[in-house]
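We begin with a single chain expressed as structure tokens, specifically the form predicted on its own.
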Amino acid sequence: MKLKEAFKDSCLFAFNIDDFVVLKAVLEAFEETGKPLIVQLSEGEVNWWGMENFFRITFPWQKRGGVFLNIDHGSSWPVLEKAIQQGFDMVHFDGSDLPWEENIAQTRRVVEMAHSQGVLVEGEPQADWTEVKKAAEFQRKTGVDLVAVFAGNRHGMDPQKPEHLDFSQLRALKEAVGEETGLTLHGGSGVPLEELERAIKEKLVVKVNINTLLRITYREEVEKSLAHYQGLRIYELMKPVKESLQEKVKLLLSLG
């Protein structure tokens, strides 16, 4: 199954992968549920893993189908180019901090390079609140496959400041970009589960990014494990961490 086909069938959750424990949790959740998903690397995570290393480790799941690879918040041309040549399924070019016309021009350049290799592109017109007219113009001038939008969601997660989606805005954005272009939500960690489920059920979004939730869970579970486990076997120390992450991933996958 190609990623484009997977997006037509369902909304995919995209998980940033900080290390092998997170990857193991996500892939085992995939094995249990059979739900397609995306594993993705930010540029910092690319530097940590090594792009070729990550591609090789995940290749058996890629080959079987259902696990897709993405570069998240790519802004470096060499990183994006290498990912496309390596065989990633999609890349996200984030030019939202650039002047408007430059964002459009740079995104269009990435689209031309990626589409020549059959790779999908996600673009990001604005970083905080996405205006309907801006989203429509951005899609029309760049030809992106996916548009990252903000309608109450935001990057990261602050437990003291819950996020709430503006569904009328999401519907307007979806209409503006057209049926062939998917909307994506960044900052999915901070959106209430029932709102994510509603956005998915109403077919307003095709991709939801999850990162901060995994990082918070990881740190909390490591601290608990260190407090109770006095041995030296790392796999025993990290087992409850992996299991907790896996349950969080399975819960999210159940929403789709």
Given for the second form:
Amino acid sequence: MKLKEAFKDSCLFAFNIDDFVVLKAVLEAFEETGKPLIVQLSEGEVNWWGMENFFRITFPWQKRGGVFLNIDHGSSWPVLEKAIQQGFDMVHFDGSDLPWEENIAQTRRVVEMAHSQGVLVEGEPQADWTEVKKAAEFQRKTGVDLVAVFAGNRHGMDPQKPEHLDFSQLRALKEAVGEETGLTLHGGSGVPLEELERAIKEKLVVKVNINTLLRITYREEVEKSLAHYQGLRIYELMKPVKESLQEKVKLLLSLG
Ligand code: G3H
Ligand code: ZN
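Please move on to the form predicted together with ligand G3H, as the form predicted on its own is already shown.
Then the entire complex follows, led off by the chain already shown.
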């Protein structure tokens, strides 16, 4: 199934993949649940993995179906171009810190290049809070497939300050971008699970991005494991880390 069809069927979680342990946890959660998902790399993560390395490792899952590849918050042309040529399913171009017209012009260029290769594009009109009129104009002028939106959600995660979604704003944004365009909820880590579930069930979003939750889980579990396991077998040391990550991923996948 192509990614465009997968978005019509359901909302997909998109997980940033720092390293092999995170990748193993996410792919094994996919094997267990059968729920389609996206594995994605930010430009920092691309630098760490090497795009070809990551593609060669994940390609068998992509080919079998159900696992899709994305570049997250890409802003440099060579990275986006390479991902499109390599066989990624989508790219997110983040021009939200550019002047408005420049963001539109550059996003359009990415859309032209990506669509000519059958690759989907996510664009980002504004960081922090997305205005309904701006989202509509941005979609109309760029032709993106997905719009990254902020309506109470933000990047990062502070357990003391959960991010509450503004559902009427999300509904207005969905209406503004039209039937054929999906909304991506960034900063999924800090949004309470019930609110993520509601946004998915009400079909307001087709993609939810998760990064910080996995990073926090990873650090905490590595520290615990180092304190408990004194041996040299790295696979023993990392096993509880992988298992905790996998549980978190499965819990999120169960919401969709
Ligand atoms: O693009 C990636 C995400 O928006 C991740 O946000 O780190 O708050 O989960 P998060
Ligand atoms: Zn993001």
